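Listed next as structure tokens is one chain, alone, in the form predicted on its own.
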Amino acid sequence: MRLPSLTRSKPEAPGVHAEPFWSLRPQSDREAGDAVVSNFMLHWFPAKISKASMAWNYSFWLGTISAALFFLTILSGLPLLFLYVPSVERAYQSVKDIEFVITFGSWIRSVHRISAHLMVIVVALHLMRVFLTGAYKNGVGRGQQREVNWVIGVVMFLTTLFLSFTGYLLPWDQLAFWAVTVGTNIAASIPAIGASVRELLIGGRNIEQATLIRFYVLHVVFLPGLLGVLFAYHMWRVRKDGGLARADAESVVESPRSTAPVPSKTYTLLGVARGTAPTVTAHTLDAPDATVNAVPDLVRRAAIATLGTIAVISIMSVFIASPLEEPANALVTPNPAKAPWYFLWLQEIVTDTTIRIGSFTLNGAFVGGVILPGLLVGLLTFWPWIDKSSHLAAGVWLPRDRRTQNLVFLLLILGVLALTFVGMVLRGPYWILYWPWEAWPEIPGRI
């Protein structure tokens, strides 16, 4: 007969864990919760995640590819920034070099750039995906000010624009050097202050050196501190919120339940009850099997959305080299010179909205390049204290009583895609319209 042993184990010390990565992979509720108060990088995690948060249909996590975008261009961007030389007579060089003399070098310009242009797009989907959900209203929380996370996400999306737009001119050929005199040249329609503005973005009359290496300390210094700065107050006031607008709505939908006390909680006044035991009953509009602890369910979607962004942008720059023409030269014009494919919407307006009436012209690039994107940017921004639909709508897709604002709206982006469309495929030399099949007339540059 075996004698049961006297010996007994040590009891575990608070806070004290055996396996070294436990708080990726916690046992319990008390160790996941431990996690996100003790880890560094968890830390900015709440404790519980709504499930309806997390789908994948619901977001698409474009909020988390955003933010991996971000992080592989500052990545891809540290060796470049050892390499390339911000001076109009050895910038092209210096690029040239990185795209055929450096070891890898043409597959880390090219995970740059194809990072920086989709992180563009995805930002923007995100945008739509907050506003075609009316996850910028406020919900059954209380302090909620997701009105101030939307402006804040607005100022970012024109922030990942100008990023993108002072690196167009970086690699110093004729792509870029034209890009950035059409998109220039935008601003400098304003009336009596357009010189102005134009001399201030560009450091002179002209397009020189002052322009570039004012162009490289925004790309490289401020901006992305701004963008970051901006990216840190944006998460604090996602949680500051309480997380997702679909978690307010999926509680609102939620009838209130009796949830059995918590053994481990003491309902009492410091823990002395006289008499017979009470018997607590909770009410809550969270359902017990609606959360889920945010580590690691949480942390691991977060990482697969990270991991499949870096893992996509690293095959397409195997296969997608990026572009670099001749030098930039100022005397010779291409045709047609084109804005860099995110403005091109706006290059497609002033000439649409260029007028002429007799002897009188209407600036077609203050009232397009200007006037319009001025106030669809102010009616995106001020939106929320406008919109006056229930904050039952907040966090569902497409509600009913949201109908015509989101119509409009898709109009808009539609409208956006195919002034787009016909700048970067359709026009041709001289800005004419050629449809695709059409070949365009050998032109050459004009000295």
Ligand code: HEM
Given for the second form:
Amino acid sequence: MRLPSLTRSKPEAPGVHAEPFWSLRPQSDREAGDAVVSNFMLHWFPAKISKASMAWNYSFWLGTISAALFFLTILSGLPLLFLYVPSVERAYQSVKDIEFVITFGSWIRSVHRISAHLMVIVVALHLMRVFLTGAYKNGVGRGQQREVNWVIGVVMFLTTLFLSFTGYLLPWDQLAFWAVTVGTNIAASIPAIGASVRELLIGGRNIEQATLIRFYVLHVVFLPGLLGVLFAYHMWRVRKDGGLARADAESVVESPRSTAPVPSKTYTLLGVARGTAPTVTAHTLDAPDATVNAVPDLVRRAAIATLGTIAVISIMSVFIASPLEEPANALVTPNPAKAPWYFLWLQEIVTDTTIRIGSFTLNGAFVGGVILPGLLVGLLTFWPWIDKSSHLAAGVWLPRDRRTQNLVFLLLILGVLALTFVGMVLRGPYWILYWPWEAWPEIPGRI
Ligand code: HEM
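Following the display of the form predicted on its own, present the structure of the form predicted together with the ligand.
What follows is the entire complex, opening with the chain shown before.
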């Protein structure tokens, strides 16, 4: 049997595919184009891509790395699905079995857990990159809707957080139980409807079987499904918007070098009307030096980013074990009880902000848990319509035109990071601040 080769040795008749696979080393532009359209995995790639948008130091490939991490969580989640039992009596023991009995169980669990945590970080970094390069702005192309892709992105970010949060509860140990207790209590602070929102979330008054099955179904079916659909649309939009905003920025910079209009064709219409056809200015992206073929250039870089991510996570998972504390116990409260790390900045604000104006008291949980995140998410969502800077500031790192908004954005990020650090490292028993080198006092019954 003849094995398919990666290269085509001799030219083929037009339209005939002699090999079942596509070429990764095309010999001509035509073959490169064929490689894209005839392959299911690559058909959503453009045939050509602007060189500048592929630069490692423009996007840092953070979107691709986010996608690779999402893929890894799904892949490593599948074997866990066969072994985990979503019942309060058996969940903890099933995780313990995965950890200590199943061959490679602890490694698979670590791959899943590390990818999930890193995904929160990398998606956040991708969001920051898009903001700082103003890549939610449209360029000069027709029908672009990058602001829609930004809004889809915000929803994807929130879905990623919720996906991670729902997974947090599943081991049903003390860490899981109390992190979710603290997290869902933040929702309870919404005036009037807070208690109902929490009840809806956890399926009752207390975190118990109804909560576990709710979080389980959200974690393994709804949220990954939603994220998958959003991801497909996200990528389709990138394609429809003419690629990354960087490509637009490049064409604006380069356009003075575009070919001058050539008064070319003359026409006649049934001999009645005669004239010269409208001339077409060659677009820079058509210029041979501005683009490369997606196969092999884009495919090679996407493969490096994806395989690199898989390799790094696989190695990290050998050395970093996943925690499993005592089984969940509603009667033993850890001191301090902390929310998952990505909600710690909110927990920090909740504890620090109780505003009193005369006899009126504004509950800190309401400020930190509702007003502030609501305001931030609202601002983030609608920022593309608030930002009035020129389209020339799109697809460019830290442009002068967007200096102030980028500065405010970076200060906000710095604030969130500082509060997360305080919550993670400096908070001790009774939520008192301790330096990392200070010992915590002995507290009777503390776990
Ligand atoms: C699971 C989450 C996400 C995945 C897997 C993902 C994936 C991607 C990929 C692969 C790209 C192509 C360019 C690149 O690699 O940077 C991209 C571009 C883009 N993403 Fe995301 N993304 C996610 C979340 C977000 C978020 C949170 C936002 C913003 C709120 C966002 C907004 C955008 C925009 C506007 C573009 C076009 C960028 C440009 O034109 O330079 N994405 N995304």
